[in-house]
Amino acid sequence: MIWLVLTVAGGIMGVVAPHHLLTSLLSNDGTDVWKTMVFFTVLAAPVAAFVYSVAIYSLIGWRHRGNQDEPPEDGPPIRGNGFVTGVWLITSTVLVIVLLVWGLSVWSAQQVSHPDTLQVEVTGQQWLWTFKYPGTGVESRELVLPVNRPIEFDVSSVDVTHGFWPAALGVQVDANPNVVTVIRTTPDRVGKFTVRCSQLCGLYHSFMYAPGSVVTSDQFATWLQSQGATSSAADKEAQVSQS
């Protein structure tokens, strides 16, 4: 009964909690992160409930009530129980395989490159982010992205290891010194977000964040021109994102 109650409670928490704990999600990858958290929590609920229920039942039902000066008798040898050991081994194996297949499918979906991908060069340094848009001449401390456009982030650092983390986009990757790491996503909703650093990188780590936003194609072209891009380059980006 304890196991059943805790399993139901864990499953409900896994479904309800992400809605209240996660930031507003603005990309397909963010949605995948939400689905993964729900799926993993629901699968883990019966396992965690079993561990907790055994501990609770042991404290309540098997606590030593006799003479406190005498040690209690040994409990049943669970390790020698072939049935219990087999069930635990098979269940753990099945869960690991399911999680592996899920993780590989989500990872492989992120590796697909699209012909109209917008490339953004992301550079971290103590303690700020810089974003460059190749082909436009635009370099900004604000990350602006067009909606429904595949994005490729080329992430690197000029000093120490940082963590590029626009949580609302559902992606995160380390920014390593003099190494370019590629990560992709596709924003599917208009809105604002914040880029944070997920690696402890020095004294002002907690202040290393940058504003970000997902805008329409026309707004993106207008923003590029306001940052110094030529009208032809801005129009080209807008035309691609609308195609």
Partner chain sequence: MPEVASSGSEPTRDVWPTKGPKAKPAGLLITFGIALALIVGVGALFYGETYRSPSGTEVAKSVGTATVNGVTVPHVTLHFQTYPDSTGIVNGVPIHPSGNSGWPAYGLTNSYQVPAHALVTVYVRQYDSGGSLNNPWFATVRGTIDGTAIVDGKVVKSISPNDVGHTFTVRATPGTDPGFFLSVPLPAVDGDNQTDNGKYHTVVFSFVSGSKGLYAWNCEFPCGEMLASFGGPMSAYGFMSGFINVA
Second form
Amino acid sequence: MIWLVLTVAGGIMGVVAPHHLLTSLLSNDGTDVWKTMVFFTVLAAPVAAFVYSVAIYSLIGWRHRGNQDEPPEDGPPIRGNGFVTGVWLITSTVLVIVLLVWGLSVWSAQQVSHPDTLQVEVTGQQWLWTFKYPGTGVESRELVLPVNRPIEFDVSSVDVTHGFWPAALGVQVDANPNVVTVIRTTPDRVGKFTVRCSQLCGLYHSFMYAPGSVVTSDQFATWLQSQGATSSAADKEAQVSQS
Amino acid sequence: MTTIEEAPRLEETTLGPKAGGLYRRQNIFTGLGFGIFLGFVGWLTAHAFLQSSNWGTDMVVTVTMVGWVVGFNVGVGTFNAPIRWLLGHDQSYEDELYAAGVGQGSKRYYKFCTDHKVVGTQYLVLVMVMFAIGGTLAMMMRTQLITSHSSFLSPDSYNAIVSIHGMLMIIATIIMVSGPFANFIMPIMVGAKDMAFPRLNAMSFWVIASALPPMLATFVLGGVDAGWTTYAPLSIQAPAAMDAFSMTMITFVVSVTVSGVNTIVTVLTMRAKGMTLGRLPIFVWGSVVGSALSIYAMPALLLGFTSMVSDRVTGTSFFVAAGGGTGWLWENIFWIFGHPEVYIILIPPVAAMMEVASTFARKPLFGYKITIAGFVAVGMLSIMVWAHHMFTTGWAPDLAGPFMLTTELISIPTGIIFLCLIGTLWKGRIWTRLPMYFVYLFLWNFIIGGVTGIYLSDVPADQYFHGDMFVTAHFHYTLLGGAMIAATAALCYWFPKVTGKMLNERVGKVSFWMIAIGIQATYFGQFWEGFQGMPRRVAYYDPIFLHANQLTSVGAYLLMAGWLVLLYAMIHSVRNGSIAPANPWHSKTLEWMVPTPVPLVNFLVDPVVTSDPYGYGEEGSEGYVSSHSPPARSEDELVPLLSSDYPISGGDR
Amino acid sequence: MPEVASSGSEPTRDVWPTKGPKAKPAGLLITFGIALALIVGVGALFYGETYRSPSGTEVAKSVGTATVNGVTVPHVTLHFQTYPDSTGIVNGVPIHPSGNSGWPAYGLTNSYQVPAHALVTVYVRQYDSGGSLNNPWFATVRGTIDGTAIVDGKVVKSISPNDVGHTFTVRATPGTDPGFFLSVPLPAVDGDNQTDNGKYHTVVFSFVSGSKGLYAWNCEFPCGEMLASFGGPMSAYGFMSGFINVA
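Show the other one: the form predicted in complex with its partner chain, since we just had the form predicted on its own.
Then the entire complex follows, led off by the chain already shown.
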């Protein structure tokens, strides 16, 4: 009974809480994060509830009441139970396999590179992000992305390690000096977000963030031009966005 | 070790300054004095010869800190015996008795003392000092974060406080059980008269004690601004404080490794008659697994920080990309230490807490053997999961799958340990004394810590949560809500044995509720921040995180106040508490069979063990220790060890 | 000291107290007092002694009003200098209270106050030598009126990324005004061995301040020590970093 109540409570919390608490997610990977949170919480709720209910029931059912003296008699000498242990082992193994399959399938889906990907070169430095759009000559401290277009972030650093973390896009990778690390995502909703630095990078780590936005393809082409993109490159972007 | 077998009569021994000369005058103050002296000499030397070089300040700080650590330990007496051996003398019997603290009353707590009970008590005080400093630093951070743009701390002082809070707490939690209880209680539990290597035991304490001042000195050397993980290359860029910090860590590694070896050898070689491996109390198993892990993990840290000092002082470039190195190397080395370290922290307190659970449920431990298997499996797996801290670094993306697998596998043995814990509670005559409160709090917290750990082990979800407050909340739930609460249960449980007084449970329960509620408020607040996307280690944040942070800060104040109330309960009880009987909990492990305060050699009669210590509710289980064991030696021989003018451990409290 | 049991043969007592003596409120208060004193003491030690930064906020001087994009706004001016040696003393005021020879610093303070949505004209005297930026992006003037600055009387949009002394880079702190960004490169003075009263460049630029809140400024030229030359004065608050309070 306690178990049922707690399971249901945990399940409801799992379904409801992430949705309210997570920042507004703007990409397919962000949605995956949300789904994972819900799925894992729903899976974990009965297990956690089982532990809690056993503990609570022991306290209610068999607690030594009255004074603070020693209980007059000992509990039953249960030294183990092969059946319970076996069931517990099998259950937890099955759960782990389910979690792993879920995680790997989501992860491998993220690794696929799509044709027609927009490259963005991300440079971290103490204590600012800059974003280069290759082929356009644009380098900005704001990250502007067209909606529904696969993006590839090529992330690097000029000094120490930074963490490139556009939370709303559901992806994250460190910026390391002399190395280019790559992550991919596809924004699927228009909106504003913030790119933060997730790796302590010194004095102004708190201030190392960049405004970001996902815009329509037309707005993206316009923005590129306003940033002084060579017009041919901007036209190409505009064509790509229409195709 | 202190040889007892050939113990001559008391009247034949001379315990005066004559026998050892200078040696007899050493204590913590000579240690301080000589440490400062040698540190100063180091500073002068380095200043005179090395200041002009490119890496001047770093070299000076490093040499000064080496001077301090060596000087302090020479001054306090750590190297007395080895120095004498080098000079061709051995320790005399009087020296051994003197080193064990005989006849020195409370002064022996300020000395290099080989009595494992004194070392344990010294550790307990040191751990509390560390927690007090670490807690104060936490309060400063929470004060800064109570508003989004507070001017309480400057950005660099905030970073310095974040780093030292982190590492100080890690060190304190690593030694919080393996220091006090694995030293004080564990040898008695296995029926030993002391640790296998009493001098190494005392050394492990004084070495780690000498590591604390360099760590605090970082604040006046510019502050460590790279977090407790000191990720290179940021730590290569950091001020000279980083050199002092590296010296702290190297010293700490020496201490923990020595203490780990000591624990394992003690358990393997010093057990009483009849104490087979299958009858060892579970806490002993936990200590052994924890020690084995530290012997595996600590060398990585040593390697890492030696390379770090080398990069900073001599210009090597292990971790500097421009010189052909890589920060990923540091991250790997650090986490090869860093993940087993989590279980070095966790396993001993959890094992200690299972003793508490069994005693207060008045039931045998559920699944003794599978609990041991669980600990061993957790330990083995924990050395294969380090790269889950590096899922988002971009290092070896193809290894994400394997490390996700090993990380999630660890939840199976952890689940087994949970099963054993709740199995022990099931149908138990639960005796709701203070230690049991903390067992329940552990259960509550650790489930939350464990479940949130599963989210983080999932690579796609980790890409959202890595480096944000969700992670902070997760590991505080496991390390504070889990390990530290379990250690508190152990502390309340063994308090009567260690101090000889009963703990004031009325005040203790007040502190319990403050701590319990404080933890939930603090770390639920941090989960909330984490969900919203607030990065870790920031001194200024977007006001959208304001409410969560205010909840966290208020919770943290309550939590700190709760610990202070517990501290008060302890101090009050030590001073005014009622005298504890030898076995207040009617537990069956060996440490409760010896008198309180525990005599110097622990056992007046060598115990003979006939069963494991969990025979609650079983027929004839009273005789865990055979009452027919023969006395180890004649009454005459025992006199010097027992007589009241021959102070015994704890005799001066 | 209480009496202690010393005989090993003493049987375990079955009588034991369930409750200790009553806790005295005075004792509790004293414990808390000591704990509080410890916290405050340790805190004051770490906070007060170690991290001294230039004190005093320079409030921008009002010089009337100006019209920007057809809107009349208050017009204020700010003056500051970049010194090659933070141990120097200018007009009897130390450039930095815990100055370090070889560490450059902005002076005479690192804390400024300007009104919100005002035209701010900044006059900088740059005394320091320099070199190459880690990222040439900062060689361009960004966020000023017309994207220009006046260097020794000449209007420029950018300077050589290999000849930069410092930059004055301002960003909004989180949650303040993310659109606000200002970065002005300050050209280097030729030659080494610059002094706090030697040759200098004058850089003048104007910008419109953002909405109320705390803004952080720093230098993006690698003028420090250690790795990437961002250690030393670059990572110690108050030399090459500070706040602008937009009130």
